[in-house]
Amino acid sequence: MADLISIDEARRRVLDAVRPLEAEDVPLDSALGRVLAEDVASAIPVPPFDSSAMDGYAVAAGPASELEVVDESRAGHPATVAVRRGTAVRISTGAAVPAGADAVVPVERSEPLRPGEASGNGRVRVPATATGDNVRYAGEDVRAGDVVLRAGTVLGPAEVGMAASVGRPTLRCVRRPRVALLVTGDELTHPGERLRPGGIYSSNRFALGAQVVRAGGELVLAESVPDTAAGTREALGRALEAADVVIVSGGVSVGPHDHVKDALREHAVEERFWGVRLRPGKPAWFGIHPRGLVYGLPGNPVSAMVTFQLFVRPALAALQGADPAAPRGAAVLDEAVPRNPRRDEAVRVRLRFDRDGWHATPTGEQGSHMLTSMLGADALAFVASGEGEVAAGERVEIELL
C-alpha cells in the first residue's frame, strides 16, 4: 500500500473522475428524489386567474350597501354573470373572481337579507370594501416565464408539487446511476439460511445496498462472491458490464485469499488511490474503467458504510448533476474522544441541539466491526490524528449522515 492520502484528497480524486450521466424524461409521479437536468420555466401565471381567498361574495369595492346576488362562482365553475353596481356574486375559496368584481367580502362579515333560491338570487348586506380585499391575483405566486426550478435541484415533495402547478407532466432528469455491488468472502451466509461453522451473516450486501438506494442509485446487481481468483474475476466482469459504478466490499488487502486487486488489473481498471489516512476505512480503493467508477471498500461493516458515505455517496450525487457536498458543520463533544496517532477518525455520533449549537455524543464502542456503532448515528465527527484526546467541550467538524 502506497502512502496514505487524506480524506479530502481521496474525495477530490473521486470527483475529478466523475462525468455526469445523460438525461431522460421522468413522469411526475416517479420524479421524487431525482435530479433535474433542465431549468423549469412556467408557461402560465400561477394562479392562472384572479381568485377568491375566502368563501363569501364578489363585489365591486365601495361603501356598505345592500346587493342583489345574481350568480355563483365555484371552484372550477366560474360565474357567467358579471358584477355591476348593486349586485354581488356568491363565491367559494379558490373560485374565479367574476368580471366587474375587484373585492371579496367574507361570508362571516355579510348579512343575508333574503334567502337565495336555487338560481342564486337573494339579497345580502355587506360592509365597506377596498379594492383587492381577499383577492388572490393572477401571477401572484409565479409569473408566466418565471424559472421555478433550476437544473441540479433534487426533487422533493414541494418541487414535484411546483412542477405540477405549472402544468408539467414530465421532467427532464439525469439518469440514475446503475450500481453493481459485490461482497466477497466464503464465510458470508444469506440471512434466513443456516449459519454453518465459521460463517457469518452477510450484512454489507444489505447495508451498502440501502445506502446506494438512499443516495439515488439504481442497484442493478448484488452478488456474494467466493474467495477464488476465477470467481472474483468473473463476478467483476459481470458487474462492469452492468453498471456505471461498481462496489466491491472486502478482498482488497494483500492476503493470500484477497483476489480483488488482481481481478481489477485483469479488467484494466486504473487505480487512482489505495489507502486513506482514515479510521475506520484505511484500505479503501478507487479506480476508473472505460465503463465507469470502481470502488474497493473494506469488508468490516462499519468501515464499508463510512467509506461509502465519504467516497461513494458524493460520486453518485455528482453523476446526477447534484451538489456532492454533504451538509457539514461543527458540534461540541459531550465526551472526550482519544486521538489516533496516525489516522484521522470518523466517529459515529448522535446529535442534540442546545443554546450554544449542536452537541455530539459517540454512539458507543467505535470498532470497525461493531455495526451497532452505526445505530442511531446522526453524523460523523472528524477527530484529527495526534496524541492525547479531544476533550469534552471542544468543537469538532461533523458531516451529517
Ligand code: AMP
The other form holds:
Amino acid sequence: MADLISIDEARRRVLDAVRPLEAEDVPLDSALGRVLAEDVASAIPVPPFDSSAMDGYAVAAGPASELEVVDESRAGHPATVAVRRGTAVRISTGAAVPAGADAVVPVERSEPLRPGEASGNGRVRVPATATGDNVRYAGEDVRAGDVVLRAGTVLGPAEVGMAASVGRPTLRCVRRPRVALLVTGDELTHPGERLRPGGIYSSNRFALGAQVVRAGGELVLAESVPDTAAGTREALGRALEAADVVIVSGGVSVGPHDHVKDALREHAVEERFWGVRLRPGKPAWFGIHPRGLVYGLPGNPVSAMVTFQLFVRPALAALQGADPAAPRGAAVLDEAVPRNPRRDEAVRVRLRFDRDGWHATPTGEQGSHMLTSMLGADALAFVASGEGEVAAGERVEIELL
Ligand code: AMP
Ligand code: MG
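Given the form predicted on its own above, what does the protein look like in the form predicted together with this ligand?
Let's see the whole complex now, leading with the same chain.
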C-alpha cells in the first residue's frame, strides 16, 4: 500500500473496469428500481381517442341552444349515434367524444328540460360553446411514435405507469448484478447467537447486504469466513463462481491473520488499487477477474459502508447502465471539522435547508468503528486533507447517501 490514490482516481479505476450486463424482459410489477435497457416508443396516441374532461353533454360548438339528447357515451362504452345540429349526447369523464361533437358542456352549466319525460333522453338547454371546450384530444399526452422513456432511466412509479399507459406489459431492463458477500473474521457472530469471549456481532453482513440491495444488486451469496488461508481461499472460489461482483469485508490488511490478499492472488484476481487517501477507508482494495469485479473492503463497519458508497455503489449502477454519479452538491458546515494531514475525510452529516441553502452538521463521533455515526446521515461531506480545520460557516462538497 505504498502510494495512496485519491477518491476520484479510485472511482475512475472502478468505472474503467465495468462492462454493462445483458438485458432481460421484466414484468411491470417487478420493474421498480430497475434500469431500462431500451428506448420505449409508444405505438399509440395517449389518450387513444378524443375524450371528455367532464361529465355533461357532447355538442357541436355554437351559440346557446336547446338540444335533444339522442344517446349516451360512457367510459368504455362509446355512443352509437352521432351528434347533429339540434342534438346532444350525454357524456361521462373519459368517454369518447362522439362523431359530430367538438365540445362538451359540463352538466352543472346545462339545464334539463322536461326532466320527467318517460320516452327518449329528454332535452337540455346549453350555453354557447367553442370548439375544444372540455375535450381532451387524442395524443395530447403522447403522440404515436414518441419516445416516452430512454435507456439508462432508473424506473420509478411514474415510469412504470407511463409504460403501462402505452400498453407495454414488460420492459427490457439490464439484469441486476449478482453480488457475493464474504465477511471475514473469527470474531464474527451471527445475530441471535450467544457472544463468545472476544466475539462481536457481524454488522457488515447486514449493512453491506442492505447496501447491495438498495443499489440494485442481487445478493446471491453471503458467508462468514474464518481467518484461515484455506477457508478464505475456498470461500473466494465459491464467490467468484457465483457472482458478477465479489465483496470481501475485513482481512485485507497486512496482519498475520489477514488472508484475503493471498487468496486474491491465488485466484488470479488482478489488483487495480490498494489504498485510498480516504478516511475512513484507507485499506480499500479493488481488482478484476474474468468473471467480474472484486472488492476488499475494510472490516471496520463505517469504513466498510463508506467505501461501499464511494466505490461499489457506482459500479453496481454502471453495470446496470445507469448514471454512476451520486447526487452531489455543496453545504455550509455548521461545526468546525479538523483536517486530517494526509487523507481526505468523508464526514457523515445531517443536512438541513436554510435561507442561504443547505447546511451540514456532523452526526457525532466519527470513529471508523462507530456505526452510530451512520445513523441519520443524509450525506458524506468531503473535508480535504491538510493543516488546521475547516471552520464553521465554510462550504464543503457533499454526496447524498
Ligand atoms: P479487519 O479489517 O479484519 O482487520 O477488521 C477491522 C475491524 O473491523 C475489527 O475490529 C473487526 O472486528 C471489525 N469487523 C470486521 N468484520 C466485521 C463485521 N462483519 N461486522 C462488524 N465488525 C467487523
Ligand atoms: Mg479481521
